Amino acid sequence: MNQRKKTIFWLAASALFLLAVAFLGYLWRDEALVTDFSRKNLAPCLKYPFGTDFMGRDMFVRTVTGLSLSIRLGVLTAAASAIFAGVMGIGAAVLGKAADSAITFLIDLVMGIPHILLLVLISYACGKGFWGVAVGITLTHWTSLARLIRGEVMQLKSSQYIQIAAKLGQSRLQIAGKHMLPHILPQFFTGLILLFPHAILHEASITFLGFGLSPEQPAIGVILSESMRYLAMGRWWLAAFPGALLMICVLLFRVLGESVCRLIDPGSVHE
């Protein structure tokens, strides 16, 4: 199997796994809330692969549902962050020196504040919950991609064909849309996919700290936060399996991003 076929295989396998988790989690969203005290604190077995918790809830169903919620939130916030980064990156380079200075200052300001602290503050200010977390992640994850896009556009501005287009009377908006946008699309899509794992991990982190999703929702952060109280009692499965599945999901998003990067530019990712 050559490198291109291997890349396509991993791309397809990762995408199918993540889609399956998202679909099953949506399908099981009601079942994840079902309690049955007759089966509480059961260790992992064939019927309950991840065991059950202190309320008799099936931890496998609950974990898959939580990951599904994280994936949907990750897709939403990564897309919003990437679009915001694209607008800021192109705007900084084509709207003139004043806009470039303002946007560059904003990028440096956001990147200069501890990431998790800014995310917690924004999420809390927006009322926490799904939309509070979504706004917080969107407004804190755009800076690195915006800086990358700005650098690409600044290089394009100095190229000969861009200067010729400007001398022929094309506006800055026309130059950005016709000549610059096609060149930055590969970086945009790769950055978009690589934003997913960051969004998922940060959602789980602030939910674990109590500043994210509602405790009533079967989110991974909620599951891990609840499980900490029972580790000393030997109920390791409450944290081990959800944490492992979260890491697998994050790593698969990384594989997706690197696979897309290899397909777009084979020399951009080294083995």
The other form holds:
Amino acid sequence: MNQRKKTIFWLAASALFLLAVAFLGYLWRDEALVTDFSRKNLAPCLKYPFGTDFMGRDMFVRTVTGLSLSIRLGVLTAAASAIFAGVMGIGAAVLGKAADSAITFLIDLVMGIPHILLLVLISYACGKGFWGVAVGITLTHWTSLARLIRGEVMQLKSSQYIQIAAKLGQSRLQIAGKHMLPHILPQFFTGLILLFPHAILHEASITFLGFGLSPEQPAIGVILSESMRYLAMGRWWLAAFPGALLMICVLLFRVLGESVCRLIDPGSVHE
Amino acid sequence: MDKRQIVRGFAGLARVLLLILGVSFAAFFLLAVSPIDPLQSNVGQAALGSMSQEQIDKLREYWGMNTPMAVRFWNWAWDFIRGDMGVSLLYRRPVAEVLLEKTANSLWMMAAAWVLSGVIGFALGVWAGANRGKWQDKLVTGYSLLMASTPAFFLALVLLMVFSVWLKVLPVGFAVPVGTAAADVTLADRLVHGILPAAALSLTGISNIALQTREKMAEVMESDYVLFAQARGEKKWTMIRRHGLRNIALPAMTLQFASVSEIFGGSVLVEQVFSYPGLGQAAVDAGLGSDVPLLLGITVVSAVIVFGGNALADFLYGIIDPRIRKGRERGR
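Next, give the form predicted together with its partner chain, keeping in mind that what was shown is the form predicted on its own.
Then the entire complex follows, led off by the chain already shown.
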């Protein structure tokens, strides 16, 4: 197998795994809430691979449902954030000097508040819950991609072939569509995919702190923050397995992102 | 220093001040538009139901719910400029006092994590980059990717499970032993309680700087000048010292100063796991309890730390990078 085929293999494998988690969790969303006190506090066994908690809920089902929620929310917010970044980045580059300094100021402002703190503030402003997380992650993750796109468009604007195209009488729209878009789009997509792991990690973190999804939902952050109360009693499985599965999912998102980057980059075709 | 430089310095300072003003206004705006009722989250629905209207009005007054947002911001900002950060509604003490106490707990833990993650991450990155493609590289890259995929709070939970619950060698949480009078707490006690939080922060912080440094180092090792040095017969360590470190020190430094904000964010999560009474936990409590003055104070302090870090990086750049130094001398 050459490098490219290997990359495609990893891409397909991780995409398949993540899709499976997202889909299964969606199917099990009712099952995750089932409580059964006849099976409470079970250590991991064949029937309940992740054990059960103090209310007799199957932790495996609960974890997968939580991760499914995280993945769907992560994809949604990363996409929203990337689109926002694209609009801001291109806006800063083409709308003139005033817009540029305003947007650059905004980027510096958002970057000046630590991510988690800003997430807490935005989530608080939205009244916590689903919208708190969704808006929070969207509004905190766009800055670096916006900066990248802004730089790229600025560079393109001053490049020779674009100026020649303008001199040859091509309209602004033609130049934007024909010469700029093919450069920006791959950057945009890799930026978007690289946002996924961050979005998921931050969703879990903010929910863990109590500002995200409500405690009734089987979110991964809720599972882990509940597990803290039982760690001292030796119920390690309540934290270890859900956390490990979260790690695997984020890791696979990274693999996915890097595979796509490598496939898009024409320089690596012959590796 | 000539006039131009002084003007530039003032412009930079003005920009930072403007940014801090922007941060505080944004934070205030976010807190003010919140639909969350501070009475419900602090007093509770049941207790609220049994209160007389008079009592409720008194409480609304206490939580500042009767004053319009613009007036509140103006009052807060005016007091803030004169050095009065207001009174924390949860702790019922001046915000400055609460911040000072919490910062004293957090700062050395964050500083330790910042230094450790920077030094270890840089060393690992150089090691991996100099041995690109070999097992050393795979080890460091693998570790970094794993850590970058681990939420800081989960790593903290794992450390807690292993060292406190299972091996029972380190305390479960808090900054001082439970049931000890404040006067009896020794420095050793504080250190022991800080080990796990600092370790959790450092272990996750390493990955970013290690990955970036590795990338840059590998780039340097493939350059023509390193090839030439090799042809001259220079040893590997000499090459790393002469050509590698000098070229990668600056980007690593920028990254390290930019990571202040991430260390702060991580400390919020880690402190929550270890019930460590620091700045991060205060932020969470203030957010959950609608303590607007305290949350504003924490936001502004963290923004000052972040912008201060960036400014320091710029300043050090001028001192360390000979190109910028020469450029400034020429401009004189």
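Bear in mind that the values here come from a model prediction, so they are computed numbers and not experimental data. Only the largest set of C-alpha atoms that superpose within 1.5 Å between the two forms is called the rigid core. Residue numbers count along the first chain shown, from 1.
Residue displacement note: residue 164 has its CA displaced by at least 2 Å between these two forms (rigid core superposed).
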